[in-house]
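The chain below stands alone and is given in structure tokens; this is the form predicted alone.
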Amino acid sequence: MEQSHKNVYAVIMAGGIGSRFWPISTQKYPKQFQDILGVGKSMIRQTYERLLPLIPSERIFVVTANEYLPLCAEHLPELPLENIIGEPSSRNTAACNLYIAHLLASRDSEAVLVVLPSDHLILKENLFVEKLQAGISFVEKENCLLTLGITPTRPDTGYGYIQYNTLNKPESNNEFFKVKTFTEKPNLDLAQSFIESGDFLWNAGIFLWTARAIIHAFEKYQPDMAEQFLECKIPEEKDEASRYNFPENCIVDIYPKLQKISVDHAILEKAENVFVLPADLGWSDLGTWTSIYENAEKNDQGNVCYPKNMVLGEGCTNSILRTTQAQKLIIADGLQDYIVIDTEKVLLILPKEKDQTIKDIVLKVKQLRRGDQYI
């Protein structure tokens, strides 16, 4: 397929921890840098490669923690070191998007914005492609906001969910709907009420726009935070374009100072202009250990094993058997439906269906004495 869009720039938010992925996903070795579903590819090394049928790698960039700059180098080679951008802090994604919109105005007024999380797994590429390509059209043309929503398979209490306006679309195009509402996590009752209404897709948290747009709706929906990058401009400067240069060390003092909240939550739950195109893209987030057992490649016994030729579970049924020592064998029996993760340092046994407790384990480690070694 043909690069083209000329001003269309990727930016891939890496700056996560994944601590549901726990004890695999460590600060300082997070989830976006790991094989997790063992194909031989990095979860950022494969959103990187989904992009380049339609992005070329200099109009690819990642925003990440500065403490992860040196592993984006090295998951992602080709990338000028210029296009890896660093955080001073951890803010959530609105700080992001509002930095490198910034950013990226400041080299291309015209750029259009393709903003997607380092750590999703999507089967069907070539449909995703063309979903972005549709979307950047129409982004440029309507001047909006827009979120790729997931058509629903099942009521889903893990994911956010997108309502749309069936009757509300664009003339020119029968793909895209006005949104109405968005919901993060329901409980089952109420997904299962979405599901049946028909209108409700899954928040995939994929977003496009123009650096212009986003820049201005942050001016609009939280000036506070629009007026703090403002006080970085180049003061020297008149034109347009240089309200969006900012030295390093004022990003540096005015980042702690950001409020921490999501894009979503800071901006598309208040914008009157935002669209969302519906995609079944075979999309997971990939959220737990669950959701890495329903998509990776399962034995006859519906064990995942990896490395296979490291795990003995014959007698095991349904389970998540891994270990990241090269040189040590697993052998379990009798389990149903567990979790067992085998790291240097840790070794967690957990059934599957208390895999969202990880979070609190990670918690009461952290309170251990010298907990911190094995987070």
Given for the second form:
There are 2 protein chains.
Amino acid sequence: MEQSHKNVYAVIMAGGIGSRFWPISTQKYPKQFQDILGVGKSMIRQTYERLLPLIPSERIFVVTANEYLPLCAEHLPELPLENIIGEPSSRNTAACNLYIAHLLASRDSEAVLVVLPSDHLILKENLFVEKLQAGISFVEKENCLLTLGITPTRPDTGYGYIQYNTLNKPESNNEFFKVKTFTEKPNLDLAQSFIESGDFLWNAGIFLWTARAIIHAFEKYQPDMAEQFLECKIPEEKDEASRYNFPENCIVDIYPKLQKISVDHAILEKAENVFVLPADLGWSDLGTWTSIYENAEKNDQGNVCYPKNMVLGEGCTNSILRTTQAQKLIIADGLQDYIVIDTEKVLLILPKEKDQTIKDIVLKVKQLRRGDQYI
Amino acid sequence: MEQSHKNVYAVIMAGGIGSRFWPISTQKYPKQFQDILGVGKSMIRQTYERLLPLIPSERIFVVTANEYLPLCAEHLPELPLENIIGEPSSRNTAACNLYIAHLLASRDSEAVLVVLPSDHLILKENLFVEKLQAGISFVEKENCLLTLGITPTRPDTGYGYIQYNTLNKPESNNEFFKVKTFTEKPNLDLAQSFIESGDFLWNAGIFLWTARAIIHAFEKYQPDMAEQFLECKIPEEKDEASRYNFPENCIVDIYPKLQKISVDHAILEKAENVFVLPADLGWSDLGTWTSIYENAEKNDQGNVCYPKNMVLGEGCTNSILRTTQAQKLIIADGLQDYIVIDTEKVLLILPKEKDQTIKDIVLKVKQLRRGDQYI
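Form predicted in complex with a further copy of the same chain, following the form predicted alone:
Shown next: the complete complex, the earlier chain at its head.
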């Protein structure tokens, strides 16, 4: 396996701040570095370990904000430090993908990239590896852009949807489907009709492509961005040590000028060679406390308690009761469908159905006197 | 005023552990040393200051458990240290009252004692002083036992009730009434009938008597206890320095043998010279979180928030939202009639109507592994 994938690189995107998981997730210590599911490992660590059967540490890269470089190194000590790439500023996923594609292309012109978020849940890890293997072979052969698609189980309005074409398959495969449309976060009616039509999948944000194919797609669909990056191209005569990196000053200069746009909007919605590989991985983007609740281990009352032995919640049902404080005891009674999160600086008690309002709460807290200390 | 009351001593009873206010009130730092109402002063400090218009510091005594001696000294730094009396063990209020009466009688044979709990609320502080003045004169003249009675405003089943005799007044007073019966914590029907009858008052646990009268009452109604204490009588030839104190070894020896009984049961229910002085002082024993709630300052949503500026509780009503942690922010939504208490080691979230179960919760927590650290 190893030998046949020697050009394959994983790129873990770890730049988000996870404000929907405040107060556990904070600007200084965001979701991907937290054990948000209470399984004993941070999300980024789980993501990393999930890749190891297919891709060795030296070909796993992380792209993150500069301020999270130390956290990445701490959570993934096996990674060579030069594999942890800091973005000078946050410019959404298009810039980040173009940056890493150039970086890896300059290292390996045959590079195949598996790009994936650092903070998603995948329960079927073996299937995940199998699908990646199939996908890698496919993108190498077809020179296309591939995304993994999840069969939707409910009309979730928080996800992106992929409409795929069951008729127009490439030759010699019966797994990969041409993508017709992408739709980000539809309203409930639309989501419902997507589910009923049967030819929609959730966009898991796990992409496979060759560095060559994605750079080419940028040249075609985002020529301005492609042009801006050319300024950073390493001259051929550069020495071995620097050949994996763009000159630092150059990236610092061009990054702030780049358009803030997602790779979905910038490329995938426009390109004609986009395919989807259906892959029911037991996936969740774990985007809300409610989805954490659904995917975490529950006790007999349906409560998710962390640490398990520190919560007495006998009169509570279907709630998350959680403290980050060592040896702190939670005693709760009468809460139904609640989120209770206790940290050193914040106690949040919120009905689960209001978990989408956490971003608003964070904004309100920011406006408090000395509010920044809580974010 | 001062001159005319030179034999008057206040005795603040401060030995309780206030487990109904757990987790704010703990064994190490009980309710009386806490600012349980959020007014900026501990309960014992409020009690002390309330007495000062009538009784100077050098004649204010505190009786408490040995382990709380340092806390008493810390909260009442104006008190001479020798006025803070430690009980070798907790033997309920009869033992404590007999002890302090002997102690003060051996200092001042004409001593008049105002005995009162350290942790009650009295809103009408001027009226309180007036009633004490009247009461002091009365017990000096009549050589009787006097308790202050509060006109009941509801059939509270947590209080003691005093039935008084409106016909059988002592001569030359129209304020003091002979007590007919004491009833501790009646059931709701009985409490209701007490209220309707109109000749019942709540027993506020504020007692006035001469040292001589209470010692005499013990000799008559608790001869065994009186006898046990005689072993501690200071011989006449003792020097000046020791005359206020019983020999320490003696108290340590007899205390554990004393009957555990309240002064109400031991004496007041039996004695024939017990009077009550009705005194509507804006009093509460602050015995439950609900009574704290009722007596504390509320915001527009009817929430009691401490610290005020650290709570965002917009979707909450009629709740207590409180943290003891400096700079900690509470954000709560959707709670109606709840008690939320956050301390360093415990987070308690409980419907107000269940505040009587806190003692049971404390017992349950004690049984946890290393549970003692939370109590």
